[in-house]
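Okay, so here's just one chain, in structure tokens, the form predicted alone.
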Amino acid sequence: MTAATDKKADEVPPVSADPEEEVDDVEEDGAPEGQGAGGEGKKKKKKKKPKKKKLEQTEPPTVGLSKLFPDGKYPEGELQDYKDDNAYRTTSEEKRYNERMAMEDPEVTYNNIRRAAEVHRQVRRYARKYIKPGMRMIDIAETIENGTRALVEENGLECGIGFPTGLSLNHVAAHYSPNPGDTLVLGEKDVLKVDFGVHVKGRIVDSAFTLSFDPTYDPLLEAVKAATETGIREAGIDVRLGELAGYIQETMESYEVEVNGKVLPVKPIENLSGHSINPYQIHGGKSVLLVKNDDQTKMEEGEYFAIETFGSTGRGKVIEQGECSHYARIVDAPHVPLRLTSAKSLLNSINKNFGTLPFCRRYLERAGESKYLLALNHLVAQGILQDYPPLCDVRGSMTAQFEHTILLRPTRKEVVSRGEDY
């Protein structure tokens, strides 16, 4: 899920639950049946025990990762050594010292974000494979969300879905999720982002990417990944976060794009960026934007950011425009005193099913919930909420996304939700 500043399936191989079991044939010691010529006696056999039958995903996914990985550790994801003058600490014993302290605290524990990692690459994996033009959005979404339920085993605030399922099609770069009664259709000629989330114990992975079925706008692709790669190898602790959009656009804009006969610059999106992540709360404070700017701020040992970048056929800025699907209860809200009483309710059902996670309103009809469109727009004027319409570039034009959460570890950096597809 992205973060707008103006305004605040993976080839994953299957693994095996329990390792193959195999038992060779034993004589069984015991007096013989029966005297050859020879003085030998047959001997019993045992008989061969069944081979253990691999666990495997299935497809569409549907089992949980306990079972699959019984023991409870989960896949480290990429690794890069930091560079320049943090290159030291990939050896530094000190560091090496602060990364065993932090793999055994629960609250800060790698092993949850690796979980939520290991859902999003599989579901992922499916989703690539899955997604063809003729299908509903709707039905894109809730399968790619009924997939993450059942593979981290969605458990109240414990664990779940970390944000709505974004599938913004061609001018709209972002915050585009089917609302209840949706019947648009993925159409031959779209440009289709996915993006969708996943956290355990509010440690959100945060991952997107983009579908084309038409080669037209395969450079635009290209050029928005290799902006996405250019952001995760700069990224370390230390960096500055205006000189990191400096990289990321120098990269984006080294591509252009032919659409009929005629050669387009790949823009980045000006007023999008990557974020920092918080323990349940999606946009942590720090923005990565896509164009140099004068931000000194710095990545610091331990933060876990989203690496996101945009790139556009159009202007290159984004407004809000069309109906919201995205809403989110404001962290540092105040107390506000709210006279509807249907209002009252929706907030207390908020509460309970999401906490500071986004949603969107297919969610709250999941959850039980109706006639609550009066309440869920009170809830935002009255600042409690806050609603994200999509966000769109000049129509006509096509905008494309990459992204993957990176953790900025004392010794190394993780891409925690690399998968075999990118």
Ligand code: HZT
Second form
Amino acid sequence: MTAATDKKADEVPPVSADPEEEVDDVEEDGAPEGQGAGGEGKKKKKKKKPKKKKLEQTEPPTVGLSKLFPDGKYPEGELQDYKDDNAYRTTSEEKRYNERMAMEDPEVTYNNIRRAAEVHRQVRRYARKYIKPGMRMIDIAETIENGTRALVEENGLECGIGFPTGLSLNHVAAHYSPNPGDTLVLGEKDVLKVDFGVHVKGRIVDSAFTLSFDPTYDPLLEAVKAATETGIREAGIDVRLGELAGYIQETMESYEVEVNGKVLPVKPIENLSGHSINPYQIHGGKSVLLVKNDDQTKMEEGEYFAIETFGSTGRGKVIEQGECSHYARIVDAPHVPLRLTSAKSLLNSINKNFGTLPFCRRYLERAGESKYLLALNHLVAQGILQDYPPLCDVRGSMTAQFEHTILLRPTRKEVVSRGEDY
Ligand code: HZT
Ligand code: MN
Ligand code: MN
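Please supply the corresponding structure for the form predicted together with the ligand (the preceding block corresponds to the form predicted alone).
Next comes the full complex, and the chain you just saw is listed first.
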């Protein structure tokens, strides 16, 4: 079977991202090169010196970030100061920090995270521009995934896609990704959650946004964006998760949306949450719910969190419904001897291609698997894989999501996935 690294040549015409060439592209003769990265120019001029094309991202994105950042240093995210009385830090906390970073230089860790975040920003900038009603969901997913693979310079389990591209519509809040053969097309009235992940050395950037082509739902999107901003602003070292949820709830519930002449409250989805992230582990063990609760667990120095909120015009509660696309190895699963040959073989392929990172059925096919469904279901039934079916509110309702990944640095909080768009 084919390794995930054996990517097929994605033939993309070399088009410059910017229709206007930069001034420093102009040659001695004063003529611009008239081309972007990696292509043959149409109007060829004889030149003695090798052309110095301005390196920039293409549309669709194809240029690996090592070409755009030759010094290997990636930009910091947005910095936010911690709030209140969090100046005093004991020595023991410093020691726990050193332990958490276990042998790895924080600067190296941060740089890996920032590289993943820069890939996310560049891929989503194109996705926002390109996604339009009438497109097939499968093409949207593959465009995002091809962009991610190219920009992060996918290399086995070293760096690549962090988890399957979520493209959940309307009352589906999360965890829908097209399965092979899906013919679903994006509609004019659909509310689309775009949730994708990038990892570098297992450091996963998890960030999501919502698109709506009908302005009716703009207040819903605004409510959820504001609630996520509240979550980011109020997050910090020693903050209790149950209290943080209360602030998110308060912001979300201060909005309403009028649909067909009816005013609806925006409800935080009570059984969805943000989460801590560990290397190669999308769910690190801590959850940030969206409704006030008595969870006294505190955020800690050095921890890494996906702050995500979901709002709904429906019940504000989701159930698992529909065909599953997302799966992941259970990180601390006990060893189970497998008798089914097909399940053993599939598990070998999963270990080789994804390790403990989430994957979807399309990625299995890309890795050369076929007729894997029985084996896949067996691995779920045996407690080796976790299935993550689509999470749905009531039919007819609309849900929105915004998500950023934040790093609780000792000195300040860094919103690593922050961009110009959100
Ligand atoms: C699970 C499977 C994936 C984590 C949140 C999430 C997308 O709902 C504890 C809190 C990708 C991510 C996840 F393939 N989930 N963020 N982005 N989904 S979760 C969760 O399962 S576990 C939240
Ligand atoms: Mn996400
Ligand atoms: Mn998440």
